[in-house]
Amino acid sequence: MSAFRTVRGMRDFLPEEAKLMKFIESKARRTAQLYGYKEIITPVVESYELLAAKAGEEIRSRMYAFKDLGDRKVALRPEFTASVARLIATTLRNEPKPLRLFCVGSLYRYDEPQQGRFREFWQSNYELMGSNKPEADAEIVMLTDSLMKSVGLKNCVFKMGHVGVLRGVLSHEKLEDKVQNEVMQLMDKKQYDDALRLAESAGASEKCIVTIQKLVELKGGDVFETVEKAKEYVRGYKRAVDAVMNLCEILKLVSETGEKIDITVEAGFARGLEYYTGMIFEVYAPETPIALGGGGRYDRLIELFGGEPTPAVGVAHGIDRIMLAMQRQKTTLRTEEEKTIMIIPIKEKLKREALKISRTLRDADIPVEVEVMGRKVTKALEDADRRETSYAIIIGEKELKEDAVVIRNLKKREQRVVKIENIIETIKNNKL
C-alpha cells in the first residue's frame, strides 16, 4: 500500500461527488444570472496583507501565509469578499453602481477537519456594491433562499441579526473597536461568558451588560415579535435602535416578496469577520447543524483598501456543505438525462472507423466513449451496462459493408441496424 495520502483536511472526490458538487456550482452560476451577478475570477494567492486587514483574528490565526521565492509575504485566501473590494477599490472603481458580482472557486483555512469542515472547501460568493437600502439586503437573502431551492434542498432555516445591535450597545459604553472585535469573536464561537466579562474589564457598565446578556437570550420564529422585544431592551442606545429599525425593514421586504422563507431572529447574534457592519445571516437545513452559507452588510471595507467609500452587501455559500446537505436530505439531482455512447468494434481493423464514428458524435454535442480494451462484443456491452451508458454502437464487417452499424439500447434490451449517416438523428430523437 502506497505511503501517499491527502494532506490532512484536504481530500479527493469521486466522479459522483463530483458530479454533485459540478451541479451545485452550474446551480450557484444560473442564480448569478438570474440574479445579474456578472461572475469574476480572483487570484487563489493574494497578499497577507490584504486578506488580513479586516478577516478577524480567528482567520487570521488559520490562514495559510507564507514567504514567496521574492521574499513577500502572501497568502492563500481564506474568503473572497478581500479579493473583490481590492478590485472594486482599484480596477472597478469607475465603474457604475450597482455593481454585482459572483465568483466560485477553493478556499483555505488551517481549521481542525471535522464534519463539514475542511482546510481546503469551495465557496460560490455574491456581492452587490453601491447601494445601502434594505432592498439590496432583501436581494441578498431571496437570492441565498433561490439557489438552496435549486439544488432541490428543504425546510431550510435562515438565522438573522444585525451587527449594530450589539456594537451599538458596546460603542455608547465608549468600547475601543479592538475590544469590541474580541467581544463579537467570542460571542461567535457562543462563549457568551467570556464575552460578558472581557467587556465587563474593559469598562462597561451594569446595564450594558445586563442588556447584552438579554439579547443573548431573545431569539424566535415570529420574528417582528423579537424585533419589538429587542427595541424594547435597546432603548436609549441610539444606534442599536436604528439598528434594530434597518432589521425590521429588510425582513418585512423578504416577506412581502410571497415567497416563503423560514426566518429566525437571534438579537445577539455574532459573526466571526470583523468588517460586518449591518444585517448578517446564516443558512441551515434540519439534518446538517453547520451553516449552509452566511454574509451580511460590509459599508466600510471598500474604503480600507483606498477606494471610494461604498456600501456593499454579500453572501458566500459553502458548495461543499451544500452537497453534505443534499446527500443527507437524499436529494436526487434535478438534471437532464444525457445520453452516453460506448462504442464497440468487433474487431481490431475496425477501431479506425469506431474513432472516425465517434469523432462525429462529439461534433453533435454526444459524449462517446470507445472500446479500448480489445474485449470481446459479450465483455464490452456488460461493462457498458456497468456503467450505465445509454447506447451501444457496435461495428461490424458484414454491417459496415452496407455503411451501417448496430444501435443497442441498453435500457430497453433492443437493437437494430442503423445507416451511419443516421446515427445521430436515432440518438437526439430517441428513436429505439
Ligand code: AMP
Given for the second form:
Amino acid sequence: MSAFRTVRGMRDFLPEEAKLMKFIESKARRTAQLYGYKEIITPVVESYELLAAKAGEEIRSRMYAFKDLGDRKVALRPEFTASVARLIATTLRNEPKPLRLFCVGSLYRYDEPQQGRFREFWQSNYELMGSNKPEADAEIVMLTDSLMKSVGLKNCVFKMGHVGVLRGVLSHEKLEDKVQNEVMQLMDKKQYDDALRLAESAGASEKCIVTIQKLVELKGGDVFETVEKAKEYVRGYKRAVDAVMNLCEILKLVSETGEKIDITVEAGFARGLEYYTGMIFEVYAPETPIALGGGGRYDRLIELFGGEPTPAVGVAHGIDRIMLAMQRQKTTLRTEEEKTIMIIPIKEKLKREALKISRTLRDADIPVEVEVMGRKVTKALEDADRRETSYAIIIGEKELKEDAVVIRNLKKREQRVVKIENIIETIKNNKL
Ligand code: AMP
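Output the structure of the form predicted together with ligand AMP; the preceding block shows the form predicted alone.
The next block holds the full complex; its first chain is the one shown before.
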C-alpha cells in the first residue's frame, strides 16, 4: 500500500541513523558556541513571497509552495538565508554588529532524489553580519574546517573562488546583471561552452571570452601560485584584480592559522545562488563527489530584503551528506558509552517497587528500562543481553525484605546483593 510508504524523497531515520544525525547536530551547535554564534529558531513555513524573493530560479522552481487554509501563499523553507535576512531587516535591524547567528533544521526542495540529494534535508547554517573584512570570510572557512574535523571526518578539501573574478571581467564588458547571472549559473553547472556562447552573443569581446576560458581552466592546490596566475590573466579588469587580491588576503589569513586546511583555488568557480558578491567556497570529502557544505559572501542581500546595507558572509553545511561521508569513512562516534539498566521484578506484585527504583535512578541521571512484558527473569535477562544493557537489577521478595536487590553485571556475568540506598553508588563507581 503506497500510503504506508514514505513519500518520494522523504526518509525515516531509525535509531542508529538518528543518533548519528543528532551527534552531528550537537557538534554543529558546539562549533557555533566556540565561534560565538547565537542560535535562533525560525519557522519551517514562511511566506512564498519572502522565500521566492531572492532565491535563484533553480531553488524557486523547486519550492514546496501551497495555499494554507487561510488562503495565504506559503512555502516550506528551501534555505535559511531568507529567514535570517528577514530578521535582520526587521526585528534585529538595530542589533549591534557584528552579529553572528546559527540555525539548524530541516529544509525542503523538490529536487530529483539521488545519492546525497533529498527533498527533505538538514543543514547547519552560520551567518556573520556587519563585517566586510577578510577576517570574517576566514572565520567562516575555519569554522567549517573545525566542524568537519570535530565530527571525525578526514581529508576534507576546500574548493575556493571569488565571484568578483568572473563578474569583474563580465561587468567590464558592460554585460547586464541578468546576463551575468545566467552565465554564472551555466558555469556553476559546468556548462562552460554554453556560458561562453551566451556571453559572446550578449556582446562580450574576444579578449573577454579568452580570459574567461583561461580562468575556467585555472585551478590548483598551490593556492598562491594559482592566485598569481589569475591576477595576470585579469590584468586590465580592475574589479577582477581587486577580487583576486581579496581572495589572496583571505587565503593568507586561513593558511597562517597553523591549522592544516587543504584548499584548491578555482578561478572560474561559480556557485548557483545569485546573491554572492565575494569569496565563495565548497567543502568535499574524497569519498563523496557532492559538496558537504558551501558558502560565501553576500554583501547586498540584506538591503534586497529591505534592511540597512549590511555586509555578510555565511555557510550552510549539509548534515545528511556529512552523515554519508562519515558512513563511508567508517568514522567511529566519539561519544561516551552510557551505562544502561534493566529492572526486572521477579513477581507481578513487585512491579510497584520496580517503578519506584527506576525513578530514583533516572533522577540520578542513569538511563533505565523497566521490564513491562511480565516475562520470567531468564527471558527478561536474555532480552537485556540482546539489547546490550550494562546491568540488570532483579527485584526479589527475599532481598527486598532486607531493603536490597540483586545487581547483575551483564557483561561480566557476575552478580551481588546490594542495599537499595547503595545502588546508585555501585553503578556510578563501577563497583561491580
Ligand atoms: P546550498 O544551500 O544549495 O548552498 O547548499 C548547501 C549545502 O546543503 C550543500 O553543500 C549540501 O551539503 C546541502 N544540500 C543542498 N541541497 C541538498 C539536498 N537536496 N539534499 C541534501 N543536501 C543538500
